[in-house]
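Presented below, as C-alpha cells, is a lone chain in the form predicted alone.
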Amino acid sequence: MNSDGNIGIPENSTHMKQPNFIIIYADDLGFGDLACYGASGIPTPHLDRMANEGLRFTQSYATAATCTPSRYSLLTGAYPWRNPKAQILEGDAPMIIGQEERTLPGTLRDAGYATAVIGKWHIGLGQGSIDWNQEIRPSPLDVGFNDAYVMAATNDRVPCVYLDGCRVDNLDPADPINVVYGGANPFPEVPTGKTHPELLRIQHSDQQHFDTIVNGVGRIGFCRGGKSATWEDETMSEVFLNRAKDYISEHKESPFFLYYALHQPHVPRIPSPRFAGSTNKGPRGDVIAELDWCVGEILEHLKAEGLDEDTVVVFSSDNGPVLDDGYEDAASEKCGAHLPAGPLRGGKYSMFDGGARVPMIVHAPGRVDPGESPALFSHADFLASFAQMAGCKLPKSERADSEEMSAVLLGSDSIGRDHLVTEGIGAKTVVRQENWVYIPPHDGPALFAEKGIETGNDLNPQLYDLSADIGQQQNLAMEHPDKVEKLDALLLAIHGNDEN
C-alpha cells in the first residue's frame, strides 16, 4: 500500500528496465489452500512471504473450471469456447494452438525475449498421429517457446515420459514407445491396473485410471515400451525445479519468459521423500507443501542471481479444486475442516465460482506495492498485459479476448475488468460484471457425484450477487429479472463476436 492506503506502483517502477516474466502455474490448486488465503490446514510459508511482499489478488479468474482449456487460454488470449477442440486432451492428442494463432510467448519472443516452458503442457502435440519415437512437430517450439522441457499432458496420463524440445528425452531406440488410447489393452503383455490391481501402490477410484501400470499407479491409455525414458513420480518437482533455475541462470543477461508448470495438486500425488508425511491432510496436503517449496525455491534463486527486482513472478492454479479425481488417496477423509475452495461454491468442473475463481499473486519487487487487490481479472489478459510491460503494444484486433491489464498486475488499478467469462466442463459459460454472476440455463445432473463437486447445471437461470453472496447460495433471478436479460444479452453478444 502507498502512504495513503491505496495501491499504486512505486514512483521509479516506470523507470525500469524491460522485465523478465514467470508464470508459476498450479494444478488444481483451489482459493482456499493456502495460508494466506484463510486456510490453517496445510503450512505454505513461501507462499505466504510471496503475498506478503507482494499483490494479493481476490478476484482473479482462469478462464475454465478444466486444465486444457485455461492453459489454451493463458497463452492464446482467447476464450476456450471459441476453440472447439480446447477440452480436456488424451495423452495423444493434437496440438490445438494454432501455429499462425498470436499467444504470449510468441509476442514476448518477438519482442526480444527467450521464452521457455516447462512443466504440464496438456495442449496437445503433433498434428494427428504421434510417433513418439521421432521429432514430434507441432511441438511447444512451434507455438512461441525458444526451449521447452514438459511432460505431454497430465501425470495420470500415458505416455509417463518428458519430451525436451521436441523429443522424448533419453529414449532408448531399440525400446520404442507406443501408446493407443480408448477400446481394449493392445498390448495384454503389459499389466494394468483392471488386470493386475495386486500391482498398485495406489488404488483407482473411477472407471479411467485402471490402464497402464507405470510406477505402481494405474493411468489413463495404453502404452508399452520406453522403460528408459519413464519419468519417476517421486522426482518430478525436482526435475521441473531444476530445469526452471538452470534456465533462469542461463538468460539472466537478457529479459525471458518462462511459463513454469507446475503438476501440483494434480493426482496422482505422489510427493518426494522430502515431503512424504509433511502435513496431515495426505498426500494432497503433502504436495501443496511440496509446490509451495518449489515456489520458494524460485523466489530465492532469482534473488542469488541478483534478478528479483527485475522480475515479475505471478503465481495462480489453473482451476479450482478437487478431493476425489479417480485415485483413492485420502484426500477426502484427511481434509477435515480445510475447505479447498474456502468460501467459494463448487470446485473444478463447476460453473460455480469455486470451478474458476483461483489464488494469484504478483511479486515484482521495487515494482509492485505489498497489498490486496479487489481488481477483476481473467488469465486470457495475460496476453495484452505482458504485451504492454514489454514495450510492445498489441493492436485490439490481435489480442483475442486478452484486456490490457498492465496497471491491475502493478496494483494502480483496483477495478479491473467490467465483465469477463468462464466455463465449466463442456464448454458451459458464465458470464461475472461487476460482482453479478449469471449462469443460464444447462441441461445435465446438478451433481458431479463421483467427484462429490456440484456442477451449476440448473434448467433456470441463475443470479447471484457476490458482493452480499460469495457462497452463491441465494439464487436472485426471480428478483431481477432485468439484470438476467442484461446479462443474457452480454453473453450473447460475446459469443457473437466470435461470429464475426
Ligand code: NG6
The other form holds:
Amino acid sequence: MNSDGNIGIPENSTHMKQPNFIIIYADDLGFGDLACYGASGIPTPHLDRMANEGLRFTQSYATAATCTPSRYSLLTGAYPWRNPKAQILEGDAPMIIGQEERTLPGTLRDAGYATAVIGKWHIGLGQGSIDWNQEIRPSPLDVGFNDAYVMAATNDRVPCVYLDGCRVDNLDPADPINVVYGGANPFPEVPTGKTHPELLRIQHSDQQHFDTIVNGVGRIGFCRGGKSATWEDETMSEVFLNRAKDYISEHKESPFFLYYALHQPHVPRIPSPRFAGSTNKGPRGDVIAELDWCVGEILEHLKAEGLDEDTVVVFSSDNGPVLDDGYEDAASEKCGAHLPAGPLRGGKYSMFDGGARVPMIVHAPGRVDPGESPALFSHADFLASFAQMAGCKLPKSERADSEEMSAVLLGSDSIGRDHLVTEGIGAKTVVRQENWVYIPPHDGPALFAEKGIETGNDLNPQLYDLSADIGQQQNLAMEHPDKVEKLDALLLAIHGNDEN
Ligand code: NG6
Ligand code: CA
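With the form predicted alone already on screen, would you show the form predicted in complex with the named molecule?
Everything in the complex follows now, all chains and molecules, and the chain you saw is the first one.
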C-alpha cells in the first residue's frame, strides 16, 4: 500500500491518476463457455487473449443466479435478498434502486468520474405506471449515471426499444407506445405468438414467450406502437458497441466508468448476419462468438485511443448458463460435448455453483500481471474496490455487503473473501466459506425439467467441499453436522445484519 492508501498502484508509477473502469457484463454466459475456461467448440479468441494478457479468476461469483438481483448488487454493493423487489423484473417494473441509495456509479461520479451505462438495464424504470411517450423518471440518470443508452429489461421482454437517457429513442409522437403485462392481450390488432404462431421465425418453447410478436419473435408482454423506435435484433450488438466506443472516445480526458451490459447470450439469440452460422453450436454459439468480437473491439479501441494502460477492464457475466430459456433455437441439440457451466453443477436459476460462479477476467496492462487468481470474489465488491482505486474513502457503514478487494482485482491478493452469499431463483440463499458450500433446506422442484437445470432444492441440508468436489456430487452434511451448524449460523447472522 502506498502513502495514499492506494493498494496496487506504485507511488512513483505513471499510473497515479484515477484509472478508468469498464465492466463488460455478459448476460447468461456460463463458467464453461469460453475457451480460456476450458471450452472447446466456440471460438472466443478475443476473450482468450484478454485472459492471456490479464488476470483470469476461477472463483468469482455474481450474487445471484438471475439477472435483476445480480445487477442490483453490482450497482449497489448490497446482497439482493436485502431488497425484496430485487427479483426478475417485468419490462415495465418500477426502479428498484432508491435515489438515496449509495451506488457504484454515484460513488465514482462523486469522485470526479463521468459515468455511463450502455446495454441491458433490467433494474426497473419510473415509479409505477410508465408512460413510454414521456420523460421516464427515475431512470439510470437518477441512480448515479451521467449517461445511459439502454434496453429497459431483457431482449425477450417488451418494449423492444432503446432508451436514451430518460426517453425512448427515435420515437414518433404520432405513433405512441403502449405496454401491458399480464392478463389477456389488450391490443387485439397486434398479433401474438399464441394466436399467430405462423408469423414466428423462432418458435417459443414455453407459454411466456408467446405474447406480442416483434420482428417475428414472440416476446413476454404486450405492446403496440412505437414502430420507428423498435430495435432490430440483428443490429443490437453494433448499436451498443458503437455507443460504447463513442463514449470512450468522448471521455478520453476525464476518468470514466462505463458499465457496458451486453445482451448476449440471453434469449432470443439473434446474431448479426456476420456471426449467423459462424459456429456449429447454433445461435447460442454464434452470439457468444459475437460477444467475444465486441470485447475485442473495446480492447482494440482503448489501445487506439491510447487508453489501455489507464483503464481497468473487467469482463464477467450476470449469472450462469441456460440452453432452452423459452425458444426453440436448437441450443441443446447443437451443444454436443460443450459444457456451458464447465465442471460446475446447475446453471442459471440454480443454487448450485453453476448458477452464480462465472468467468471473470481483469485486464489492466501495467497494473495487473497476467495469470490466474483463485481468490474468492463477489460482484458486490466492485463498489468498495473501485472506490478505493479511485481514491475515494468509503466508510464501512456505507459499503453495504461490498468488501474492499482492490488488491484481489489487481492480483496482489490471491485469497480474497472469507465467505460470500449467493442466491438461486427466489432469494433462496447459499453460503460459501473457504471451500465449503452450504445450501440450507429449501422446498421446491429439484429440477427445472424443461431447462434441464438442477435447482438445488432439497428438504435436507446440503454441504459440499469444493476443493475435492467442484461438481457438488457428494453431500457431506451427514458427515459434518458441526460444519452445517456453523455455516447455518453464519448465513443467519449475515441475514440478520443489515449493515454487515
Ligand atoms: C424468465 C424467463 C426467461 C428470462 C428470465 C430472465 C420465462 C418462463 N422465462 O422469467 O426467458 O427472460 O426470466 O433472465 O418467462 S435474466 O437473465 O434477465 O434473469
Ligand atoms: Ca442474465
